[in-house]
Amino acid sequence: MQTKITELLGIEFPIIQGGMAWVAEYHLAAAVSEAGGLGLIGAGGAPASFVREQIREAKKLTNKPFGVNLMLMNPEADEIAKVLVEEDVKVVTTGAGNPAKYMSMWKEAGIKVIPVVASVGLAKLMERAGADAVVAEGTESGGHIGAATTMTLVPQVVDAVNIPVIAAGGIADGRGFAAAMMLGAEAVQMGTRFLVAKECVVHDNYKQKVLAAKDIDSEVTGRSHGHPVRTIRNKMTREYLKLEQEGAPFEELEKLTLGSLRNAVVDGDVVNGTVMAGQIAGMIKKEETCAEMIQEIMTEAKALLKL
């Protein structure tokens, strides 16, 4: 299926991973290439030297194009941009505030700019910028979230740019691919779903708590200070909930989640770590290869759309 999206970014299927934080690592990305999609590298909180060795490794395994998500607050930012050119990242998606800085060093080094967006104002923005594409991502994604659905956030993002939209948050399925595009997308990006994927290196109690996922099981921590995490529900959630509809200050509610999605991601503590996943983790039931989960999506979503 040739868009926007795949003439852009020189891949065979407008599918995109999530550049999610201590689980998109070098693995997952390559086998989401190999397959067709864009794999993103997720850059996290890590250091300028993880990402380095994490591009070498996933170019071992892949000779297509994959990204890295880089987090604008990661305090070696500026290095990790300078990384992405000496590595000759094809694309570059960021979250977590304007990448406006970089953007004329990524531009002369060929990189494609893919800004993730939650409003239209942001994305308009990100447009003057100078990005070649944008992620709106709605709420029912999971991590940190905005407050638009996907099916209200995408055709208004759609409408006000004149750069390709890439629709996030929701999206598990060939339906739900199909449903983007008649929204105006020219991709989808998906983290959910990639997160049972056998190529991706989660602890399997991590991929068990999101098969085992009900349509109710997801929950929003840390709006009352303006730092929404969709995460499925477990110990660590009702504690924190508790303590905020009690007014504990924010200091107190972080010292509760610090280094909880390293526990629940890499050792497995399902109960007080961080289990980021969005509303779809109820839909997601069998652990497959990216190449099965990219052409299932894509045989449903053409028998849908008529292709």
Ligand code: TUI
Contents of the next structure:
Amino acid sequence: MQTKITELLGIEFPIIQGGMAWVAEYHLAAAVSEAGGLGLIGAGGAPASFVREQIREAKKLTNKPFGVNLMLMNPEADEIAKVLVEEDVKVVTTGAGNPAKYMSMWKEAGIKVIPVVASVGLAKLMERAGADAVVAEGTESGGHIGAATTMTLVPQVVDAVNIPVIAAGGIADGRGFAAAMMLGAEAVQMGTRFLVAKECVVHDNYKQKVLAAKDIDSEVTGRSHGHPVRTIRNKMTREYLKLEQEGAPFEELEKLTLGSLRNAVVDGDVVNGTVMAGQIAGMIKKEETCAEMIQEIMTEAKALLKL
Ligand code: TUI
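Got the form predicted alone; could you also share the form predicted in complex with this ligand?
Then the entire complex follows, led off by the chain already shown.
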């Protein structure tokens, strides 16, 4: 299927894998790219040296284009921004902030820059700054989220900018893909579905938590301090939300989640750890390879879109 995004990125299918912190390492990114989508390495909170290694490892597994997601709250964001140029990364997505200060450096290096936005305002700002496309990410997503739903955000961003828009948040099958196209998107980005991919190295406890999740099993913590994060409900979220209700200061809340994403992803602590996942987790019922997922989604979407 050809869209403005498959042309821009030189990929076969308009499906991008979310750059999930700790989860989206080079095995997953290379598998998605090999399957014809765009795989992303998620820099998350990792040091620049680790990101460089990840890029080099991904290149050993695939000759197809892949990208890196720079999480802008990373303390080494400035160094990572340079590593992406030095390592000749083709596509960069950004999250949790405004990447304007890196834009000219990346554009001069010929990198395709695709900021993730959660509002029309930031989408317009990114277009003016020279972004090649934007990911409009709805609040159904896992992890750090904005306020608008995918259904409302995507068409409003599509109307507001002239660059291609990629829809994210609550999309995990051909129906969601087709719906996103109807809203004017040129591609989709999916995170939660790829969490349970065979090539995804996340701990099996984490996968089982996603596979067992029902429609209303996610919670949003951190609303009180302006950094809302969607995760699957567990002991940690219950304690966190109780403390937030009691008006606990940020420092106290932070203690509950320091290192907790790593604890869930790497060590499989899904009781006290942070199990980031989107609201669509309730629909995800089986582990498959990335290629099987992409083929299934495209077959279903093409039938629905009568292509
Ligand atoms: O970035 C994401 N999702 C993420 S980042 C992440 S790592 C993390 N770990 C623990 C706590 C917090 C984060 C996990 N999930 N998605 C893209 C996204 N960006 N969603 C929302 C935004 C966003 C929000 C506000 C982008 C910009 C913004 O403000 C712009 C400005 O001017 O600063």
